[in-house]
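Next up: a single chain in structure tokens, the form predicted alone.
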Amino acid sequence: MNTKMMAILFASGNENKFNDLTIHRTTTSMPFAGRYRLVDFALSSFVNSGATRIGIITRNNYSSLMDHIRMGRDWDLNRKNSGIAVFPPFGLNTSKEMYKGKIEALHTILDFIEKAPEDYVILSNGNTAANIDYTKVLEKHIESGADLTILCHKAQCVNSSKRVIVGRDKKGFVNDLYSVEIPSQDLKLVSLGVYVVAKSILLEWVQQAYARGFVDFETDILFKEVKNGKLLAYEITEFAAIIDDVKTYYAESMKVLDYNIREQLFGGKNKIFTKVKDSVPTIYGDKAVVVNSLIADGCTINGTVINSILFRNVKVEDGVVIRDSIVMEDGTIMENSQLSHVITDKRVTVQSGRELKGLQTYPIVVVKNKVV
């Protein structure tokens, strides 16, 4: 039996909930953890698990994503017989309209999936940050005899974005599946929007659903398959984050300041790869104070940085105090300014003496290239 996997990555989703952060990019190309993009976690997990044939389905604002992944060299995906295939939002859709949901998106690339030699497919949203070993998932999937395996984790649904809640029996098979958008402090088993499925089953499901005018993969296929008892829940016990709005982006980014979380993401044998940039080391001035922060290379720090994340080539001038904030690439924070609970996009300049202050539950977002 061919136990090799291919992967399909959905690059877009919930861009309208990120305010100014996704004006020029997809969710999948959102910067994360100082020097990475969200797509890095998906691509690295695929490659580390031997899935080197990857289709990326785009929707809009994908030039930033294309610039980041290029030919896939940084993930060892610039290959002759596999590698990355990027599909535009129209694909084989003869009406020249954007796909309405995952079912139509998958239907436009059925030829790509069908001709691939792999027998199993990983379907993944692009808004998940996790280091996943899909070889273990596939082993469990085959052993169980399931039609599809849903990857999930235990989490609180504290925001208003849709979450798919998974109920399972003692053997791990799904006995309930439903979506919620009402915030709750209760710990629930939440789908990561990542699935492993046999190619033959996926093709059959998509063809039948598309012929009936169905749109949503979860609602129109998976929710209806629960009664057949052949959906398996696979729990990811290490760090996994679903990032689909400003609140979750900020909260999950701040968690990476925890050493144990960083170890779960980056400390194992399976590494997370990203686009290589040959930056110089960060320079810390005589007056620099840095406490519990994540600092990328190429920065110049002469002020105070506490509980914050600085991406590449950020300049922090004298007298600056940055607390609980995220400053993306090429940002400049000029002398005597103060930032608290702020997210600044790429190439933002905060002029001298400015004070920007948000809240943990409502961080201030400064749009790309803005001068404040």
Given for the second form:
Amino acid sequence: MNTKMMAILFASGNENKFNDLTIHRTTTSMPFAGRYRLVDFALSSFVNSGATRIGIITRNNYSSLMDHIRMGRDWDLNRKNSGIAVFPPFGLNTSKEMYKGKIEALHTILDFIEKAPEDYVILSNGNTAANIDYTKVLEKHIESGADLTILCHKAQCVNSSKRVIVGRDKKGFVNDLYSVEIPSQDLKLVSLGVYVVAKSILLEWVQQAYARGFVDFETDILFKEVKNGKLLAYEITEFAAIIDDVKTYYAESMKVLDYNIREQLFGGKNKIFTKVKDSVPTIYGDKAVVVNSLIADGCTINGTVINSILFRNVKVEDGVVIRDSIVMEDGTIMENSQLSHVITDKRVTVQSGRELKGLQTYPIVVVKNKVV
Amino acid sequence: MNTKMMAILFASGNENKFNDLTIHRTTTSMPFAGRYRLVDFALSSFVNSGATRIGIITRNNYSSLMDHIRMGRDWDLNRKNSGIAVFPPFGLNTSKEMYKGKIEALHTILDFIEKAPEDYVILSNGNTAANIDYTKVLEKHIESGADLTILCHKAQCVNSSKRVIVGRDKKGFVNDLYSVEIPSQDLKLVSLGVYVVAKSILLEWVQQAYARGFVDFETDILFKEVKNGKLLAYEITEFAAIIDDVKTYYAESMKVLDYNIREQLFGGKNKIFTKVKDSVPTIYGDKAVVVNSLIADGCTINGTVINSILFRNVKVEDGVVIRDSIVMEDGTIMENSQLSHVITDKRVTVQSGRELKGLQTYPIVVVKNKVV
Amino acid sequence: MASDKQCVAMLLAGGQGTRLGVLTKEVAKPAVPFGGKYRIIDFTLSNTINSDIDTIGVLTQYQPFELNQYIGNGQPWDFDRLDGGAFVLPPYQTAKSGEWYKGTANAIYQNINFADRYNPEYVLILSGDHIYKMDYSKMLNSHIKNGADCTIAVLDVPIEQASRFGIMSADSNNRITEFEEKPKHPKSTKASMGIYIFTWAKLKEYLIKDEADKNSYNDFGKNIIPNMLRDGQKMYTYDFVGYWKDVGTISSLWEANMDLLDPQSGINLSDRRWIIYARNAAEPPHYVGANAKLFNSVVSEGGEIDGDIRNSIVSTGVVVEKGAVIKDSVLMPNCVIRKGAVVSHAIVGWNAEVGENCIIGEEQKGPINGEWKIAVVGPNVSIKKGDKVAAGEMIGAEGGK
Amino acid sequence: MASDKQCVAMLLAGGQGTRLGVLTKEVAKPAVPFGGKYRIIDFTLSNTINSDIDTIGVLTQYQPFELNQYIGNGQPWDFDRLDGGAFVLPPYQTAKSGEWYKGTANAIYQNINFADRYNPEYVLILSGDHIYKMDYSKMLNSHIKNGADCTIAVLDVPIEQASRFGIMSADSNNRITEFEEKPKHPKSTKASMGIYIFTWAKLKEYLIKDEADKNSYNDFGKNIIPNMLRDGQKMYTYDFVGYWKDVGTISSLWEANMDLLDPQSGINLSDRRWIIYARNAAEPPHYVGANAKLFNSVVSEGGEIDGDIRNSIVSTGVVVEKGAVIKDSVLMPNCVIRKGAVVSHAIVGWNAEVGENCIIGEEQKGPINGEWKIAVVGPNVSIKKGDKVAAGEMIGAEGGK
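Having displayed the form predicted alone, please output the structure of the form predicted together with its partner chain.
Expanding to the full complex; the earlier chain stays at the top.
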């Protein structure tokens, strides 16, 4: 048995909960932390852990994702014998129906998984941001003799999206698994929707479940497997975020202003790669005032930026005040305008003297290409 | 004015006329001449003529085309500032309707064309096989002062597909342009559906025609332009093929067994590039008899092959006789079977002792992956 | 085997570049960092590919590893072509002989076979230590139009500086009538930029002749150009207008960095029609902390900035702690400036560390005899807490001070 | 700058390879064509990448252009990695010195800095003139498992051939107890294949010591290995089983080509799980004409074959005219065999032309003292109509004969 991993990434998500931020993209291609897309964290973690054969299962709106990934060169994945395989939403050219759940999706690519020489598979949702060393996970997985390992972290369920809560025994095996959709302030052990599993086991589970018409990998397979006592919980203690609506997007983004979180995401020897854009370094003018902010390359700053994140090529003109906001790529914030708790999508222009003000818990979203 | 060209390739065609050869692919990705796809001839001609910014407009069944092209590396088109842009059938992510004709297709990518720094555009159908030096065409085009140059060749219209016939005056300007769908043995000057035009003129024509609801580039624009006397006919005297049904596919393929035709397609300094597959050279066994045939790499031949084309990795076993046939990639022709006037698609297996016999004018097609 | 190329570029990456001192102790001059995220060689590599020339040989016999690794497969500059690309070319042995590069002309002579593999009509000769943006394809067009044997790019320099350059005199058609290397009494203000286009067949002829001449310095400026001129070959100037700077000294390297902060200097890197490419460092955006002040400065990715930064270049991955003051300085990649340190008119090398309360360099009113007194902390050097580096002083890795 | 690599490969591409005569007059030995569409170096490059080692330095000081151009951006072998890849490394100068490679160990010594950039734990040392398929990652696992300082790949050879090799004696745990270079009375049949894995820190130590020893040949077999053994370092053999051939002579190069035609030889290139990659030539399929006869032969792309070919290797782009007879021979890329020529037990170099009715080589019953008398027509040579090249004769480009 070889101890190499391949990876399957599900590039779908709760596109309806993002107030138009995902009209042009999947959750997986959401911009994050000033110069990344969510998919960069998954792909980089895979590559850094030696998993260079990666299948991406897409659903809809996948062309921005394709545009970002191209042949995977920026992640060193333009390989002859492995690299990225993208599976479009339709299994066959002649079919026009999309798959219904992960089980069906996995079933359409059984051939791809079966032919791969790797003996282990990482299954990952596309809506997480974390720098994960899967070699350590696999080590633990093999040592424990588990059938499948669930990656999880301690977190509050602050929003009303579906989360899977993990209960575990002293040895770390899962003894309870259930989904909640009710917000709560308690710290719970939450599944990241990321699994490591032996290929042979995955293939058998999927074939069995598909044959019985099952759809959902979590409820139809994992929940039922709990009783066999061979699901392992692997807790990620470093930063990990699940992003599935505007509220979590904003909250998790702002956490990256914390030095420790940045160290956990970017500070180790495993780098996060992204599409290279050949931007120039950022230019600070005579009137720039910048405090506690993350600033990407290519910006020109002549105003005030506080507790904010600026993506690439953002222009901040004289007299502007940006607070607690996220300005995505190619944004132009013109003279004397003021933003507070705002998320502007790519290529947004805020005209001179305008004021936009959202709330911590309800940030305003300005959609792509808008001039406001 | 700079004298560089960009190119637009229409990857569509008469998919319904190929007896299932195009069920899994567009005409543009039809295998041709032992190791190529039709698209290789267009892409290589563009690249060899310095046109490295290439837009490919796809319609349906485009995943085999995408798989072949990848990022264009095999044509040296994985470039930072130019290279291949593929436009899927839907203009917008939210739209589910395909474009109706070339005018609408061009209109959806006006932005792409307009932003390109090149001043000239090559428009090409994807169903032609020819090694064209567009630098010579452009030279002639500029020298003549034409608005648009139509590439054409002398040919018989042997099948009932639509062909555009070109009439020209002594100076080479088009004075008649009409379509025929009736087979004829006469040699006529036939349009290859390949044009060279100044970007500014193309943009204006498309905008004007689109605004008026026109659909078809040929009938709605070119036919009407004849009267202005500024369409130039440029005759290609070397081999050029239009492939739009099984009959033309078979006939044009067989022409490549002629030394002069091969010289015209492959003999010059402008090479035809294709996806690299790392095959081994072909192995001839003790019982091989091969006459007047084109044999790609990776074959193992122990039978008789006469007047035929074998694509990569074809296995011809003992006692087999293949005549006047085309065997595509990964075909296995087992012991003592006989093929005559047959086209087998990729990964076909002909079992031991079988006999398949078609006609010159009606070759038998065996579809992909079949075992017969 | 290779397809023919109209024009192949040859970049003379030169020798050790001793005038850059500790900065070129372990890397070749073209690999020295510049402008926050670039290396000096990025400018010529980017100019070359942007001019549609996709094959370049980088000739060096000094510390090629850094360049080899930096250029790698050439992908960041789009040089990862099927045919052609960027090649680092140290000297080698043939069946008959093997020797180190004797001069600029000899370096090209030894690599005649490299160029010949692409059967070029023209060869573009470049230097690796200039900061500028230039479309060589326009120069090539001019060369072809003139039917020239050699075209030399020239810059109009102030007459008082002309005696530092190779100076061309040309007729009204730009045909060169006279060439003087560093003349005491310059007859023109057209200074050679060290950028030549030659018709390859002609250059080969002269390289072979030059090689046979035992008294030759095997140098373009001293031998090849004067010889061709003497023989009446068709030699033309090509006027370049725009920003151009030789960064062969600490003072000029510092000046060129400072020019990036001056919108009047003419070196605009933001123009998307002429991108200067660089190998990407895979760093997150830089973070600006609660105590940071940034004034008229350039900051690259991966930094953690909490100090006071004025008129300075802050490269990739730099840390500037709270209370540190950086003025008119260049902080090269991954250096660290600790609390309370004051850095002024200085260059801090890559991976260097400036300890707490150090004082590096001092305020300069202007250059003396054209040279600024810039303090230099060498790459990988640690300056201990409270230490001082004087204006114009240079500290290397071997302790030095 | 570069990320750490567990293991970096260093390929000793060697010197001129004089025993291959005219074939290596203008190219380094690893660049010599093999097997229809390959070069010799394709085997080691492919083995390396297939073993998950993505960084390789190709050490050569002889005719690097062909290798440079052939390897290019490394893409055909999947070496176009963001970090790592394939690098051709001729000698270079440092601030202190510069010299040609003195021996195999000195070549690695001079490139210590290259390997150090990747901070490897292990270094794999390879030769560039062997034809074989080998998974180095298994050898590396064995090295790690043994906690070895050095692991040497060995092949079991017939005892009568053992005195031609470096012979290892090892205990039952494969720990090497004795090493003899070409012993008259071999004590074992375990022959060194010239493939070593070293723990890098340990190898560096010995390279530095060896360099300081003025009497050393700076050679792995003569100095480094015996020195380490004497000092009691942990050295193990790794048993390789499979096809392996040194192609350093004309006779062995011819034999290895012929082995491709023998299903029993054990060198199977069709296995898709261990692909031997090569740079692609962009040629159409080969054409077989009406008069062709092909028997037990291998034919590559781009050929136009109308002659009688038996037991031969026909490379990319070869033309064999009607009536020509090719027996037991190797036709290298783009050579032309004219009407009526008879080629037997011969190697025809790339781009060579064999005129009408020439007779090249003659039928051989078998090797004499282990050597076949193979006729060789050098690359780019034209043999005039009707001329004869005798068995064992070698014709170079300068007429010769």
